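Shown next as structure tokens: one chain only, the form predicted alone.
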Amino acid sequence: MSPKHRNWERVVSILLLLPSILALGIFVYAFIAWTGYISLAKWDSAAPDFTFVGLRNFEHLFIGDGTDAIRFRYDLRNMVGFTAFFLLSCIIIGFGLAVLLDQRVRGEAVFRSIFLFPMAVSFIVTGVAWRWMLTPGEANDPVGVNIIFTQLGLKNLQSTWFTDPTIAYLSPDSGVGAILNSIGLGFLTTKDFGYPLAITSLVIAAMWQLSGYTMALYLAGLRSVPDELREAARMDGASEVQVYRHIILPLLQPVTLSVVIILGHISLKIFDLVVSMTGPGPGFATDVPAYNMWKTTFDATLFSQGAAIGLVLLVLVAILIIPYLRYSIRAEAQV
């Protein structure tokens, strides 16, 4: 190939490329620097206002004592406890349907495809359909699945689901708690970093519709284990559950690690769940900072709070992508 040949195809490459880079560094990076500024300014109303004002915006969100201050802060313990819970089922409920149907059951193609049903419809949809089933209605006439346990004779199970307002927390007066307090560290047995009960609908919600997407993951991890390897540790007398903690589920770390950061990036933004399911709920129990970034921006018009918490769910996104893309180039390297 002569060397004009190469400069005509690396010519024509980068032209072919050239939208892309451009869109993407328009209608992503750009408005990231924008957000950043904004987020620097006095913007606090309809009228734009560019005023530098430094942190200020960033200051009131973490150590102000205003409602929006306050509400930011219960976000955040909110953004924590769904997604602890969420990633937590979906692993487990994921990794079990992928176990099962590992086995080689009939009807095996079915299952998957009724598994992974979910994971086809939009969140929002998910979030009106659970929203019908788990309103509660009233003690002597429910609704939803509370009618279920009714008929079951299961009256203690029934639930105000996302209208609850308790938030489950550590007691200062507990064993735990008292240690706490001896090392400083007492502000942790406070509701501010409790557990709001009424997330608990989102989390199932949530986990309803990736479950299955989790599953797929895992099955295609466990697909990729040579039978060789497992045969070889039952002829050393290894049980089934050796075999599992042994050898299957450190080959699937990296697996886990995919379904983490996955999982854990759509819990840290989620929103549209929210919107159609809850909205804020109770004492803010099911409010989370994309929504609230939402309703300070466009309805309370604080342009500047708003993109303040922007760049603060941008900062936890980072948190956890970053350290999985250097891991993912390292590893493409080492091969």
Given for the second form:
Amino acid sequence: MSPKHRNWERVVSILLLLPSILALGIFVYAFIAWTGYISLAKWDSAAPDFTFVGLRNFEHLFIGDGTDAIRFRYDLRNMVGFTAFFLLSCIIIGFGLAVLLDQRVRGEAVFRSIFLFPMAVSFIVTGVAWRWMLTPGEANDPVGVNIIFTQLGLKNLQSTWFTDPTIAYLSPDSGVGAILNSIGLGFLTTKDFGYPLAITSLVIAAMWQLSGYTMALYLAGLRSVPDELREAARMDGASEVQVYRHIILPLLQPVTLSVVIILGHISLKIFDLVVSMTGPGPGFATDVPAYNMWKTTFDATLFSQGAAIGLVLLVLVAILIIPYLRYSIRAEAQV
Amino acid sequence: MAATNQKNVADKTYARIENADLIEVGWKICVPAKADADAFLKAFDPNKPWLLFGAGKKGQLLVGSWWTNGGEFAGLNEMFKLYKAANPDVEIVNAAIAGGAGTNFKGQLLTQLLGGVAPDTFQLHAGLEVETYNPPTLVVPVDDVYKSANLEAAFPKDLLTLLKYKDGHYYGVPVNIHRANVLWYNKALFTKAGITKAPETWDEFFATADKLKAAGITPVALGGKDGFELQHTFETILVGTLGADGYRGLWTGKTSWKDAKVTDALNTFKKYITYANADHDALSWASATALLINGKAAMNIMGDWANGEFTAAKFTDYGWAPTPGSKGIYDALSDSFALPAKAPNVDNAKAWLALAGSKAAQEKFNPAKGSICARTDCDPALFNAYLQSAISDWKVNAIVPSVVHGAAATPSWASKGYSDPVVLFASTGDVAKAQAALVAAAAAAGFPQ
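Alongside the form predicted alone that was just displayed, please also present the structure of the form predicted in complex with the partner chain.
Next comes the full complex, this chain leading.
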């Protein structure tokens, strides 16, 4: 190929990429910059006001005991609790289902579709449906899932679901709490670092929707593990558990990483499920940053405050995504 | 094009052109005389392309609202009919977006207005909600409509005070009035528990509630799913505890939020919640009303849109009273129509506003919507028993603005400063902290205490 030809190809490739680079530049990065600019301004009514106020809007969120700060701390707490339990349950159930399906059961395709179907539904639909099912009713007049428990004679299993205002946290009076207090970590023994039981209902709904997807990822992973490896391990006398523990799980590590990244960023940004299912909940027990951002911006017209929440959310997602990007870019470079 | 479309109004065999670039084979179209065409092009405004389609000689009327179902939609349609009869040359476009209390509509509208696109008129809670639209930048005064339709004489004085923005102008014409401070009760359950009259003070209320509890009846039906139900209840408690002037002063800086009566109100609210159905955090206001209809709870504080639920469920065995302590006070909210600064068809919009304020329109709209007229001269015979009592109260009561429903305070104060502490308080019950937060919110809104 002549050098001239090669130059021409380079020009064409740049020209082809240019539109998407421009679009990305404007619609993603310029808007991030714009949001950053707004978050430092004093735009707190419908009238745009770009007076620079420094980090005031962030102070509102992080410093002091104002209602905004309390609500935002609860938001972060709820988000962390939700993400942790959602990821954990999806991985366990998804992996479990994948292992079961990997046994070459009859009608595998049918089961696979059944488990995958919930993913085709939007979070709004999931939220509305689960809201109906998990609305508790009164102890003696249950509705939804609670009716089933009562009919089955399992009355103790009745729960107040997403209306439960209880926050589980380390009591400062407990043994561990006292130790934490004595080493200056007393702040860990407050409701800011608890787990609101109401979040569990959200976890159940989100898990129902996405564990099938997790299963699909793991199933693909399992299928790519060469049979020779398993056979070899078995020949060496490894039990089935040991095969999974020492051969298959390590080989599935990249799959697990993808699951954590994909589900993790969904759960950090979760909004639609919360809106349709629970709202902010009793004492903000199911409030999340994205919901708070929407309320703050469009209901209370505090645009700058809303932009600040948006930026914090961006940073949190970036903390999750950037190491993954670095990892995958490096992996690609090695190939 | 305009010629063809105008022809289409009278004679349907002529095509109606919706897209200027498309004329299909077989269409019957009307070619205007040269003089007509010249005149049309001369008068044509390229900024109003819809005129090209001859939406009627006088263009369109785009009405934005969140009235999409049941009685409210029926009421709006009645108004459209009246408008059409008076302005046959105008095409009415209903630009409604569903969503209770306008949650979806308001966000969408604000984005549009900021982007320079506006309907001709849109629904607005009367009062300080107008600050959402930064008057007079995005919405403009409608004083001339008040003058030409003589509306100042038609509305009660307290309402006019509420409508007049701080710059001395009116920004909306109210069509209806809802009352927020109503205590509804199930008569059969009252009889069962041996209660003969609705409680008038909070002491009486709790005595009544205890009697109901003793009879094995849940005393209070409460919703809390959307948060606003709690804020609504607390608002009526504030009204009942501070009185009309005291409550009004909370939003103008004349009454301090540090007042001992605010503490009392918080304590009352805390006690009130203990009498409510256990699953109140899962229920919307309508589900709470349903508890009362189904005889599962005896009392409920809600605005008079609850009356519409009773009617829809064909439930008649209910009674009503002002919430405890608020006799003689009308905690009001009102839907009005406003005029955006960039309304494309200002004349049509002004005709709509004048209609919205008229007796004819209000008498058609309100019985359907289940609210009363903002005017004082509507015929009570058109309304049901509850609304008739509301009409007579409306004429004599002191009128105070509802905060939850957009009348009393700026959006940032109403939907964050006031509402967040109430939601937190309902779960923590920490009176001192809640009051401190409310004081801080008032200070942030420009009324340091």
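Residue numbers count along the first chain shown, from 1. Since we're looking at a predicted model, the values are computed, not measured. By rigid core we mean the largest C-alpha set that fits within 1.5 Å across both forms.
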Post core alignment: Ile14 C-alpha displaced by 2 Å or more between these two forms: yes
